[in-house]
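A lone chain, given as structure tokens: the form predicted on its own.
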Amino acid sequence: MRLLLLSNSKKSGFGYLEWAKPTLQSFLGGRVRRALFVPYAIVTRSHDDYVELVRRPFRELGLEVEGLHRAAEPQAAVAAAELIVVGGGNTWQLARSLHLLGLMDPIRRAVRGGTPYVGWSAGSNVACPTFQTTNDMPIVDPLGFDALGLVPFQINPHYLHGNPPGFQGETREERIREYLEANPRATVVGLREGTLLRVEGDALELVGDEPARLFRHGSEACEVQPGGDLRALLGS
């Protein structure tokens, strides 16, 4: 499988997805001409608006973008896609839409069969076995927590270590510890802003300027530096 799992689309001082452009260029390598964009995580804007937002950065990479919501037969469109791109937004809304449209299995089959996959935020969450380590508010019934299971570990995008001064609520780490207490066999990768995971077959690499934070039940969390070989996580 070939996956790019981004923590975020926007970064201070950069345009939309611009911070990830060098890795996207390397990942796509000029081999893809059309991207099928899954816009279902968006809530406060239309699907068409979301597609237009994504078109510009992908056109700069030489790709045309088609919105899955416009396909007469969404499952067939997924099966025929050259590249599947799943945008961020609300993961609960995204999961519900994928379940309602019967798209979990078709996307899973396509990606496992060789179709490259790019996701950010909610799009990275649904690449995991479940989306239970999302930060999003449960605004809808997701019709199940199961997700695509393209990687065997969980991701917490937008990971923020500690809390801003004066904030007394639970830290992100405390929330992840709660998840691990209930799911002790899971592994969680906290992806900070401006970082991504790149999967190429049995290789897994952290790309970006910040370390990721790795959580396992019963162990101290550890920092994983960019550029390191993380392929052991693919067996987690």
The other form holds:
2 protein chains.
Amino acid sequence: MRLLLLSNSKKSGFGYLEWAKPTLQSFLGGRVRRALFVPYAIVTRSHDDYVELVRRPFRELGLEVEGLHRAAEPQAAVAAAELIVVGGGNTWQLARSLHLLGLMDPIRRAVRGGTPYVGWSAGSNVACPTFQTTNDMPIVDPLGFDALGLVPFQINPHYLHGNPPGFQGETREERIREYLEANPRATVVGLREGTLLRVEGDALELVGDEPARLFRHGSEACEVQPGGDLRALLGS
Amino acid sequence: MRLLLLSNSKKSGFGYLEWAKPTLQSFLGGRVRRALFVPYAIVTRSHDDYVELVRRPFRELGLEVEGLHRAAEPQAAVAAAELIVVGGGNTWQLARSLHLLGLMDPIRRAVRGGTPYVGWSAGSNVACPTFQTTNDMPIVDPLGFDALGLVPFQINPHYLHGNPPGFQGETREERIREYLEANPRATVVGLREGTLLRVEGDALELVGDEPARLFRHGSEACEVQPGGDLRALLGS
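Please give the other form, namely the form predicted together with another copy of the chain, since only the form predicted on its own has been shown so far.
Below, the chain from earlier opens the complete complex, with every other chain and molecule after it.
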């Protein structure tokens, strides 16, 4: 399997997805010409608008983008895709759409069969066994908590350590600890903004300028530096 | 109905629940002697620990606290309660417990019948028609999104306006806009920390030092000042 799982799309001082461009370039390696874009996480703008937004950064990489929402037969479009790209937004809305349209299985099958997968934020959440480590507001019934399960661990995208000054709510770490209390066999990767996980077969690498924070039940959290070998996580 | 719905329990420089003490005192009015505490939102500590934590502030108000988790017949305990208090923690865990134990209906019936209700954070989320405007991580299957529906609008507790510097994720307001896009007939009250809503029959008052932020589909958000008359929301 080949996966690029980004924490998020934006970085201060960079264009949309620009921070990840060198890694996208090396991941796609000039071999891919067309990307099938899954726009269902967007809520307050149209699917067409979302396709327009991602068209530009992918065009700079030499790829044409087509929106899955325009496909006459979405399951067939997934099976035929050269590359599957799942954008961020609201994870609940995305999961509901994938369930409603019967797309979880076809995407899982395609990616396990070798189709490369790029996701950011909600698109990284749904690559996990469940999307229950999302930060998003549960605006709709997702019709099930199961997700694609392309990796065996959970990702918390946009991971932020600690609270803004004065804020009294639970920190992200406290919420992840709650998740692990209820799901003690899971591993959660807190993926900071501007970082990504790259899976190439049985290799897993953290790319970016910041460490990731790893959480397991009953252990102290630990920080993993970019470039470090994370392949043990793929067996978790 | 008589409700006190707090955004949260803590405020910098104050003891646990201390910021709300004057309002709690006036709400309880020396008439109530025993509080039935619903501790199910807590995840990483025990229910007994949670009861101990709330015992002190309520004792200072002249009340004894008993934990619902210790009741031999929880539904009967709810029906017999002088006061129902629902603590914060993880809203999903709380909703799951209330569904599993068949307590949604008994609590709803008791409060509609006149038993006063005090909740904070998750305890305010479940007082709404659904708890889908929670900030919490969906660590467990809640067995349904329906909640107590004691008020006809949604609350977003710990409401925080804007993002911490540099953070690229969606703001709370953007998430609430997504909720309204999917649920256009709802009203959402962004309840800032250190503020609460007090319902006395058909009167609704905002108490605290900060305004609340009101969201409706298709309208600009508006700020409502403490002390303002919010009774129109009860008809929403």
